[in-house]
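Only one chain is given next, in structure tokens, and it is the form predicted alone.
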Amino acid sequence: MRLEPLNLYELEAHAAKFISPHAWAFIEGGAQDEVTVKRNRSALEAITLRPRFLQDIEHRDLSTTVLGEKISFPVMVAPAGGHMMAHPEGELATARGAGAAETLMVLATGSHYSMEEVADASSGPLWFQLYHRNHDTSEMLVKRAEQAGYKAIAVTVDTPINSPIERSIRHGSERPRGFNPGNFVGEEAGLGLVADTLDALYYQAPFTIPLTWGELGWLRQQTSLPIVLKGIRTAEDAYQAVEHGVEGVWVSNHGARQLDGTLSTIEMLPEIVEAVKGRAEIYLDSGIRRGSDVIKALSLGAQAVLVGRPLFWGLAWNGADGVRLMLEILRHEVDLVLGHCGHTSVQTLNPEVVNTPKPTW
């Protein structure tokens, strides 16, 4: 009889036993020396909370909205490719788990299952994450996402050059093989690729157009959906993003998987909040493992946070139920910390809730 995990770290330890070493290296790995992987955690841990007492906190409300969509608490599921590495139902299970927790899932371009299949399985809101490879491919994906009921397009901007994960390479290849790119096979994609064939298994849509600020204008013409830029790391880019009319700025260092030696996302957040000045919603990912991390990010200006690697841990525990369990663990912790900080709503969190360390350089 296995004991239900009390926190995400126990969930991670269980998953490590059941996901193949090759897939585990790909899921857990970061860029180069993985310094920023560690920094994502150490910077969050360096921020401390300022608890407030002698206040009525009996009735607490964790709900919030993202781009007008209500979610039950401010934690969403980040996009990540290859969910079948952790469970045979892959993204279908993740969507069911997120929906059961009444929160939002962002589906990756490189999902095993198609966006239509995931939409059919989901009871919660969905965004679609886009890698802008070329006009024909991006137009095809964006229009399908809109038709399938996705609520926003999250464009990943922090992969201008492919950055192999050294830990994963040492286990055999840069990325585990053997799964179909669900959004590129079948009649909906119109690419002539058939599932479970070698052409499909090794298909990668070529990057033929650099993603630039100018390309955002083209993308805006392809869809009426809100556009979120994922991977913003500086005030300069955040300012440019809102000047170009995006509805969401997603502070992310890709889980430290693309470039080592950068600041953590929580360290980047204050300058980005200052640059945006309320003209777009702000989200944050990379390193969220505790409810206290969520409270810290919201207090410093994020509207909501997203979790990536933990979705694989939940899938390995028990598919959709495991994803829901992972989210419910975080919900319980968010609620506990919210109350201890003297707040009854995540909407009232502010910088006075936290102490931020002064830079030592």
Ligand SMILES: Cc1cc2nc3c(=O)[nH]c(=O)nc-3n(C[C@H](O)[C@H](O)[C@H](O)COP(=O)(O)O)c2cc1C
Given for the second form:
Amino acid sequence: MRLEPLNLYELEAHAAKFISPHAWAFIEGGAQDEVTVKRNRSALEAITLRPRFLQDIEHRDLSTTVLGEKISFPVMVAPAGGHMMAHPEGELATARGAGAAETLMVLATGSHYSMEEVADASSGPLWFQLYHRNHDTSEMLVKRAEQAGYKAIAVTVDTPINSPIERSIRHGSERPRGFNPGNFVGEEAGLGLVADTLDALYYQAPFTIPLTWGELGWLRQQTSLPIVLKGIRTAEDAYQAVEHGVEGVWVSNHGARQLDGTLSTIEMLPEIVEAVKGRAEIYLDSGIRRGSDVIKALSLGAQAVLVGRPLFWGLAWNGADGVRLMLEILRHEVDLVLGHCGHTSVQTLNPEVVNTPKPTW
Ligand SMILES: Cc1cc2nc3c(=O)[nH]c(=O)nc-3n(C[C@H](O)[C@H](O)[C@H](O)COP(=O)(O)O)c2cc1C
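Instead of the form predicted alone shown above, give the structure for the form predicted in complex with the ligand, please.
Time for the whole complex; same chain goes first.
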């Protein structure tokens, strides 16, 4: 008999036994020495909470909105290619789990199921994550996302060059093969591709049109959906983002999978909040594992946070129900910490809730 996991780390330990070593290395790994993987955690842990008591906290409301969509608590599911590595129902199960927890899922360009199949399976709001490689493909993806009811386009900006995950390479190859790249095969894609050719054409090919600030103008003309930039790491880029009129700035270091030796995202957040000045919503991911992490990020200015690797742990536990369980564990922890900090709404959190250590860099 297996015990119900008490926290996300127990879920992770369980998943390690059920996902193949090859896929596990790809999911868990980070860039090079994985210094920033550790820093994403250690920097969150170094921030401490300032509990406040003797307040009436009986009725607590965890709900918030992201770009006008209501979510039941401020944790969403980040985009990650290839959910079938953890469960045969892949992104369909993840979407069902996120929907059951009444929160939002972001579907990756490299999903195993197509965006239309995922939209059909989902009861919650969805965003579409875009890797911009060339105009034809981006136009095809964005138009389909709009048609299928996705609520925003999250453009990933932090992968100008594909970055190897060394421990994944040591396990055989960078990206586990043999799954259907759902958004590129089938009639909707109109590309006449099969999976094998896709891998060479899309994932391994150089970007034919580099994603630049100028390209954002082109993208804006293709869609009426709000645009979120995923992977912003500095005040300078955050400032440029709002100057270019984006609706959301997503502070992410891709779970430290692309470039080692950067700050953690929680360390980057304050300068980005300062640069954005309320002109766009701000989200944060990379290393969120506890409800206290969520409270810390919201206190420092994030509207909501996202989890990446934990979605695979939930899927490995029990498909859609496992994803829901993973989110419910976080919800329970967010609620507990919120009450201890003397707040009844996640929307009133502010920097006074936390002690932030002085920067050591
Ligand atoms: C296996 C895996 C695949 C990912 N694929 C993508 C992707 O296709 N596009 C993207 O923007 N981010 C991708 N990410 C990054 C996540 O969206 C997110 O930024 C990151 O996982 C958050 O950190 P965490 O895993 O520590 O929660 C991927 C992450 C993992 C673990």
